[in-house]
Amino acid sequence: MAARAFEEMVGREHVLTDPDLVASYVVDWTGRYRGHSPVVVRPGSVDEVAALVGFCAAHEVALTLQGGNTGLVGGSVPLRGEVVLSLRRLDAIGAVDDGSGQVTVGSGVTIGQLQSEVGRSGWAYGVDLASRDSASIGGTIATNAGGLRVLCYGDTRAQVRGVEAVLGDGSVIAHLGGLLKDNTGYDLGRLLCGSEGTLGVVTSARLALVHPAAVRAVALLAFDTVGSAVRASAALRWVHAGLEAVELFLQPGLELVCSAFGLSAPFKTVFGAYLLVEAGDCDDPTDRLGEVVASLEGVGDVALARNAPQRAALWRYREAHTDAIARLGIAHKLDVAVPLGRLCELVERVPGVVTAAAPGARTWLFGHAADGNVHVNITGVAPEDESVDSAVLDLVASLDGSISAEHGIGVAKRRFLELSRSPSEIAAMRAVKAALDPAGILNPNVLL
């Protein structure tokens, strides 16, 4: 019956039920969890995705929302028998706003199409993800993500400037004037912006642009200790005013990249650590970026990139990290923050912390060091298996730290977000979920 329902409002052909046709959107890109579903619906305007929430809350069928399902927490995963509601035929761009520096696109635009779009207009969209052509804008408003440039521009939440949602009871919210200034009561869709998808269904956007660097500098730094390192991106912060990215990452994990990929040593010898650094400007910045690393302590050595294929080898090496861990298996995947200041101690301990829970387990380590935010990723541990994520959230926590720097709460961390929030925030968000999605019918797995 629902089916054809859907059918009616959004078209046949855009309603699946062959389990082949579904089987892709049933499972997280992990492949860690795993659900199912009788149907996807694929809308193609805020107002079938209106007529579709409106549908389901008033016949209490639970929803479970789906951009480019390239989420690692489980969240977009309809665990439970959900409907599917993809957002991907929502892909409208519309024209740059060069006065204010804006643009509104559809929530299932991926941020390599933005990107490519915007461009030609002389502009860049400022969050920059390693899975960019599969990565929409809906789903990293949902996480508020963060990715490879929050040190220059900040998140998600930073770029947005309005949102059209539909919440869930089918009534629309629409907010895309782009106004700098507007102090008219709630910035719902703010608020909208990491809430996973529990709150309303984002179906465009209104995101903030910016100029991209006329030339931009890499350079890989090596480092005998993961302590060495982490203190010079501390220092990189300071003294380099153009800086847009500080990645870490460690030895194993790049003797892992080169042997899943054919590559290379960067270096001749082995280090402990890497970092990972560009720098953007109007003229070339490799020179005064040279200048910068050679005033850095602890330096072992430098590949600095004096072209576009040189930067773009850097940066594979930092970037293939998922697809090399991918090909060992299914991993646990713990996106977490510390304090800078705890930063090294975090990177220090979490390999023993996880062999204490997990003889047999391995860890992989890199991250965003500017900001604190470290992926953990263990393999060799069974999917259902739940004691090294514990171990490891709990030593976050410990360290005053972040369960979720990027990737959300999802599924996977649902039972750990009393180690991040207290019980009045988690009070606060269900009444606030309760508010916004009376029926509860929105992502009802994720959260909280």
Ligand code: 2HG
Given for the second form:
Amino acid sequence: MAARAFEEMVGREHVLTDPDLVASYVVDWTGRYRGHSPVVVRPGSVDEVAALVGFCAAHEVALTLQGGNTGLVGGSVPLRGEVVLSLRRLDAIGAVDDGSGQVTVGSGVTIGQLQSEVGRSGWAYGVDLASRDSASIGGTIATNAGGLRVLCYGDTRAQVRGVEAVLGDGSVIAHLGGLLKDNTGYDLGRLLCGSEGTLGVVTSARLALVHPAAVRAVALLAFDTVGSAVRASAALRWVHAGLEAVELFLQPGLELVCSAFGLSAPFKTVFGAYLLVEAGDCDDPTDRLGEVVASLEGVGDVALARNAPQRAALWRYREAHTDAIARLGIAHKLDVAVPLGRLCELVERVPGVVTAAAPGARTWLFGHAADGNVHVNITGVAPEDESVDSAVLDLVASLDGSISAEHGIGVAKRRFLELSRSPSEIAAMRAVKAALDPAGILNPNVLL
Ligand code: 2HG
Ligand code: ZN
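Next up, the form predicted in complex with the ligand in place of the form predicted on its own?
Let's see the whole complex now, leading with the same chain.
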């Protein structure tokens, strides 16, 4: 019985078989994906992970890898009774190397824990997300998470200087030296970024840190039309140095957030679209941001934060979208990207496409405007009905977009992968998978 063998490897208290304890590990954050599992194993070191994976490869026991379980595409759910491999106990944070601006962290550390730990010595981690207090470093590497500051610092792959990971046969690859130049063949660490747990189990990572801006300015800009908001988001990129975020949301989402959390509306008038803009600098960038905003076309009103509580209040209108939508029931979450020149067309056409596929559905659109990335959330459709997903993703493909900008493919978009990847690319991915996970035990329901 595998559970007995696991107990010998990681200790009895770290092997969960009680259904009440297992329950929270078999359903995803959205509630759209629910599976089942006989056992959750919680190793505490890379050696324990290696022993576990080696055992599972030898006995053909499939594993579902799980970090903070905050993914939105069902990638960490044991849909076919897989053993859950929880990495949350790998939570060590090394000392910051001030010379290189790097740190080595265990994959179970949350983004929030890392931010507060490195913040003590004046550093920050470039990836930030609304789910920062649950999302883990390992999970965000596996999904190559983007988040709120991709515009400024890039995605997770851009922060990774090396990883330690256990491959599908139980062997360990470790490249955590953090050399600033290191051209010695395949970059295995970055290959694991976005591999969604299908190639290896990330146990630690060497991450680049950033110097956070000394002073920040946040403004909420209101526009009559999506078109003017999108044009302004493109213009902002080029006219404002130090821009960290340009986030889009629309009037229905703002109203939903305000009513869900009892917030007052930011403006007296109702507008069509909003941009939340944040800039950082060594001197107060508020006046400069105000000047730049004044030069933009189509701005109907502006709320400029003057202090930290006001900044947080403006951010809340954007960050609370996910929680507000979750209160309406299980949403279909389609995280897509298109070329910036087609963003307006996407935002304008999606609601019609959704209504045509599912007449009773509601569409909620928000996202990272400067990255061409929109989160299409759809409520009022049965979780298992994929017709609306199919209609929206077809539209995205027709606009030369990607069916996953930052959340990954998971199980939710697996059958749509060929909309974004060619047969040769998928064949190459399968070849890599077969080489690194020959028994096919790592996240078998995900991606391919
Ligand atoms: C965000 O940008 C996250 O807030 C979640 O990526 C998006 O809930 C979503 O669809
Ligand atoms: Zn996002």
